[in-house]
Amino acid sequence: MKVLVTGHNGYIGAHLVPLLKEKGYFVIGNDINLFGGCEWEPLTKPDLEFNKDLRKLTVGDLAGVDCVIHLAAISNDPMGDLNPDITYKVNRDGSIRLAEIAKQAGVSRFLFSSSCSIYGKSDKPDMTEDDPTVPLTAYAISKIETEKAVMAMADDKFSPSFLRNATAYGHSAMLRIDLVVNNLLGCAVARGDIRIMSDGSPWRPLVHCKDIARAFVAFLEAPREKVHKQVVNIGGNKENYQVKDVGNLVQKLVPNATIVYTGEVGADSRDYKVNFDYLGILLPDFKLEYTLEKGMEELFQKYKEHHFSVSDFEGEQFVRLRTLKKRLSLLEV
């Protein structure tokens, strides 16, 4: 079976490519390498590699592909807000076009990487897939609009699924520290303090980046009738945490680090807990490999192994927004 992974050199793709290859799939990767050089460990190469803007992929590029796993995107709220127009052109318009040419090429499965951030802010204790979405950012809006457009393409020959991933964290060969868990732990290791920019009260559903990659493999291997046109939250019910809880867990790992609530962002508009029951109903054999504590311990050991420093924390390599500001012109087409 041939699987095309977009964004294969990214934070999640760095886990997904080796998982697919270990299972014997022929892996085709496509990545514009917007963040080339940002890896801190060697990446596993796919069997075939394209270096194209996803908006320039052709029907011919997808010939013989059985499944597209679409990860590539301007990948979080701050980056999306840097240039909302480009975010919509890449994340929404580019994704919809990719689904269209995949369908034309005879690709039978299309797995879309969506996000729980589409829930935005909610007073409801546990958001399910059937609850109204409140996307607050260009990134979140691009995700929900893509879901709707690609869902409408589904038929007997083209089967899309939509994975609404919780907030990612954890070790990857393509490390990112612009994610709440990785950032707070990295700050403690590098600077000796744990800087929480809100009051710490907002809720976040959290999931290890490798578990997201594992979920895509599980959807790929699930019977078509189980996952056809399904929208599914990816994470675990016990993995909803307040930001202050994350800070406390960081302090357990780095006892000498002090927690500082800066309050510089004011009230965080993103505040939501998510229910993940449907994932367990749909794919009962799929279980998360990581708890937050296990994932943080692994990342802590990696920080120490790599001698993670203040220059790493304050530099461009591991903060996508800093790199993107210098390379945004690569996307302006």
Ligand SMILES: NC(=O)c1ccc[n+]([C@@H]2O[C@H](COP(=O)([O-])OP(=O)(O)OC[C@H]3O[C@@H](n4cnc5c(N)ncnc54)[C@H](O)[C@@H]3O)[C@@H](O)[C@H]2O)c1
Given for the second form:
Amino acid sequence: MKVLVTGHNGYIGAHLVPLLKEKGYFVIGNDINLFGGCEWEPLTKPDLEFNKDLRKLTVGDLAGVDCVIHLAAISNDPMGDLNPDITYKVNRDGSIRLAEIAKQAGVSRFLFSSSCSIYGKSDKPDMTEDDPTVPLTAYAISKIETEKAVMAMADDKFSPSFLRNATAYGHSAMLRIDLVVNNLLGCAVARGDIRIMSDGSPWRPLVHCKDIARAFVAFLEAPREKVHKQVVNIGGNKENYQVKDVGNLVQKLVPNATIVYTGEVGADSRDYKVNFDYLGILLPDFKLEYTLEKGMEELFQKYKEHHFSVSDFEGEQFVRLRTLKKRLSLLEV
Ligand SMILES: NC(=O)c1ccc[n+]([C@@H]2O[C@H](COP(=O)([O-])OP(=O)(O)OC[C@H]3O[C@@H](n4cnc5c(N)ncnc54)[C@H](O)[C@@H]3O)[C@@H](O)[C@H]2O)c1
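Condition change, the form predicted alone to the form predicted together with this ligand:
Following is the full complex, with the preceding chain placed first.
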């Protein structure tokens, strides 16, 4: 069975490719390598690799593919704000076109990497897939508009599913530290303080990046009728945390680090808790492998092994926005 993964050289893709290969799938990767050279550990190569802008993939490239797992994107809210136009062109228009050519090529399953960011800011205790979304950024709008457009393409032969992933954390061969958990732990290890850019009260649903990759495999392997046209939050009910809880867990691992609340909310006013019951109903055999505590311990060991330093924390290698600013021209078509 042939699976094409877009964005296979990214943070989540670095887990997904080896998982798929271990299970015997023929894996085709496509990644324009915006973060080429930023890897922390060697990446697993797919069986076949394209290095195109996803907007240049052709029906021919998708011939014989059974499933597309579409990860490639300008992959978070601050990056989307750097250049909203390119975010819409890649994340929304590029994704919709990719789904169209996948359908033309006879691909039967299309798994889209959406995001819980679309819930934005909410006082409701926990957001379900049926609640109204409040996308606050170009990134979040691009995700919800893609969901709607691709949903409309579903038919007897083309089954899209939409995985609304919680905010990822944890070790990956293609580490990023622009995600709250990795950032706070990296800051403590490298600088000896835990800088929380708010009063610590905002809620975030968190999920290990490998569990996201495992969820894609579970959707690939589920019977078609279960996942056809499904929109599903990916994470766990017990894995909603306030940012201050994350800070306290970091301090347990790095007891000498002091917590500093900077109080600036900045451009990021997201604050939401998410309900993950539907994932358990739809795929009861799928269980998260990680709790936040377990994933943080693993990452802490990795930071120590790699002698993670102030220059790592302040440099470009692990912060998508800093690298992307210098490489935006790669996305000119
Ligand atoms: N990391 C998270 O917390 C999180 C949470 C929810 C959803 N997601 C979604 O999951 C997906 C993967 O996230 P990630 O953290 O691995 O991101 P990442 O930035 O680490 O990886 C994205 C990959 O896509 C590639 N890419 C970007 N634009 C491309 C283009 N036009 N053509 C070809 N390749 C292109 C990049 O080179 C990169 O390797 C994204 O769609 C993201 O929005 C991520």
